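Shown here is one chain on its own, the form predicted alone, set out as structure tokens.
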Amino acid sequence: MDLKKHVDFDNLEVAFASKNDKTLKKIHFVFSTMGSSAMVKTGTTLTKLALKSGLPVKGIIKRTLFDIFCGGENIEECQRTAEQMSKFNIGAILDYSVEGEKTEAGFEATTAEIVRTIEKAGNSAHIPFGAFKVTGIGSFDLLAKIQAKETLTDEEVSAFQKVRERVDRICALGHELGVKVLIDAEETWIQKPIDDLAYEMMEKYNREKALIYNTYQMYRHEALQELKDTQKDAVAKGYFLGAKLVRGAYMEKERERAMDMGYPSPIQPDKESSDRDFDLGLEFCIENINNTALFCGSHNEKSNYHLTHLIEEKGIARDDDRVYFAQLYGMSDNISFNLANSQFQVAKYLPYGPIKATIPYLIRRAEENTSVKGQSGRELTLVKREMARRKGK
């Protein structure tokens, strides 16, 4: 098969055409600061005690890891990022990257901010999605309770209610105004209740089209058939399955938790399990595609590939929005730009919130790079081949 056959991910023209050189400088000092674990475990270590002492860090934080990772601070720094993508013809998801709130009252101004992303994503053609996590808005430690099937509390009882008026909330102004929500997956001690409300909310609001997506972690060996479980159940109920298939954010968190707690570990026995899924995730959606939406969210050249082929194989518009190919924002700009460039339906992940709240996220941004399995080579190389195809003009 010629995988290059509709798109080419090696175009670096397209692929760092909206980057100019100074930025293109930026990108690479932070990769290649990435690829020394020692490196990230120092500066991570570093930025945490400098925040806890007050240290005025934020400026060197803002400048680099989080002008590549990050939209902006608030929502309307967020939408010139998204401008400045809908000009290659890619979208935005917005991403409120806020964590670790423990109150009623941190979840009803969490709640109140993603009902924002979505009431500007449905006044921007641009921004198609919004995102959130179930635990931006509820209790860790109450979820992992109901999955555990522990009696809960009247005050428990109550806190749930709270958390389904949430979710309902977002995913109803989704529906009035046409935005398309992602429910994200979180650690599978959890996952339970976050699926149960997800395809609570697909029966009520995807009876049109799919709006309401959950999300299928294929490095979990039970993803792909609770995938063809909930399809089925779409189809005999009447509703449309919004589908966001990604390879999975927790495996050594989730191995380690088994291990500890004397139970078969979820997470798939290697990679290439995972990859195997993934792809016959993909295949699945796209035969399914008469009443499932896909939401492709890989950062792998592989099966970004084979989706192109199983669309044109399959006779889908590129344009079609019921597929969409999805990146996070700072990594993997050769294939998001070159399949917008493609015509095929784009969008990337755009987290933001106040520097100090996104710290937890830009930590595992750069871990998850410094990982032997991470992005940083792949990007690294890419940049420094841009950067001499420049100069060699």
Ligand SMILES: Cc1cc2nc3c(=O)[nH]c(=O)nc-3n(C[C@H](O)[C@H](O)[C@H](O)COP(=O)(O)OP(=O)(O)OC[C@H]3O[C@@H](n4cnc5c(N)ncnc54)[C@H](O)[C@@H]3O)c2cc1C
Second form
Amino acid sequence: MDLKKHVDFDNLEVAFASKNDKTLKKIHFVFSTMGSSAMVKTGTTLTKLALKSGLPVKGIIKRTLFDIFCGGENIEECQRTAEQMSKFNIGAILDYSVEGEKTEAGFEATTAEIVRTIEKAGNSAHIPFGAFKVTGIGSFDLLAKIQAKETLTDEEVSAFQKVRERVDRICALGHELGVKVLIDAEETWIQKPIDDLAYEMMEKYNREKALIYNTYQMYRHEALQELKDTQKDAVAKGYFLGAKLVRGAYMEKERERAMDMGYPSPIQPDKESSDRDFDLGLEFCIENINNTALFCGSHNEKSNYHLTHLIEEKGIARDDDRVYFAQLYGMSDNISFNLANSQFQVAKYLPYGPIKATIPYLIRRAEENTSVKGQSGRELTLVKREMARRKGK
Ligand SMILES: Cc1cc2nc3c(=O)[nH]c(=O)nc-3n(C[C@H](O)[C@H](O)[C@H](O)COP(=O)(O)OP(=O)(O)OC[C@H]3O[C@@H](n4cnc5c(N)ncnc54)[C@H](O)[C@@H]3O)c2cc1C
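For comparison with the form predicted alone, please write out the form predicted together with the named molecule.
Full assembly next; the chain just shown is listed first.
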């Protein structure tokens, strides 16, 4: 099969059209630094120390990691980044990246900010989705307790009522403004109440079309079956399924916990199994496109190519908004820009927030990118090739 029949991710001229030489140099610098795990370890420790002691490292972080991986410090700054991407037909998904809130006041403030992102999406053609994590608006420990079927105190019962009300507030607004809303997936030991909330919202708001999406982590060996079961359930109950497919971000943590606590790991035995189920999940959603909308969140070239073939074979229009490709801002531009250039629907998660608050997100990106075989190796190779191509012109 000719993988590149509908799009070519190796077209670097298209991939980097939005970047000038100076920006390319900066990306080269950041990804080569991240390629060294010693540098990342030292950098991470120094950053944490410097922030604690009040040393002025924010400027350096802003000019490097933050500029590459975040859209700005607030919605207004993201607007500029979103407009820039829209010139290349790429949508933005405003992702408020403040983590670790633990108080009711903090959860309310985060909910209010997410509501603002949905409002912004409602009046901007460049922002097709809103997105949020339930742990941003409710307590992680409470979700874990609910999943473990522990008895809740009255206070906890009322706290969970508030979580449900916040989720509803966000989804109701999405429904009112016609903005699609993605509910991110998290750790398996809190995922059940998140799923339940997501299905409750879908049943309520996905009556005319899929607006609310739940996330399926295909590195879980049960995920493919769950996807199939929920699709059946959606048909039976008369609503549209919104399915965001990802491989999953918490593999090591999941395996470690299962080992420590002595239960079977919920994660696939190997990468090939995750890859197989991810692609089978894409096939299943496209086969059932009549009542399913698909959001494919992946940097895997093969899966992205596979989806272009499925779309074409099924005769779905490339600009049909029931099928979206998505990557994270600052990663895999060769996939995003080439897909968009070939008229497929593409959006990028655009994390934002005050610099200090986005540091955990940035450190995760840096740690994830340390392996030479991993994403930073891929990104670095592409940037080097583009720099050489420009020099040779
Ligand atoms: C737009 C977008 C939204 C996302 N939203 C979420 C979200 O809501 N929740 C979430 O958990 N993640 C989310 N992610 C992250 C995602 O789950 C992956 O961690 C990340 O995208 C890497 O996978 P990949 O498909 O891009 O490609 P690849 O680089 O091909 O795959 C890497 C992934 O494969 C899996 N894997 C690797 N080694 C093994 C192994 N030995 N055995 C089994 N599986 C293995 C892991 O999931 C690993 O992350 C999102 C990613 C994107 C692009």
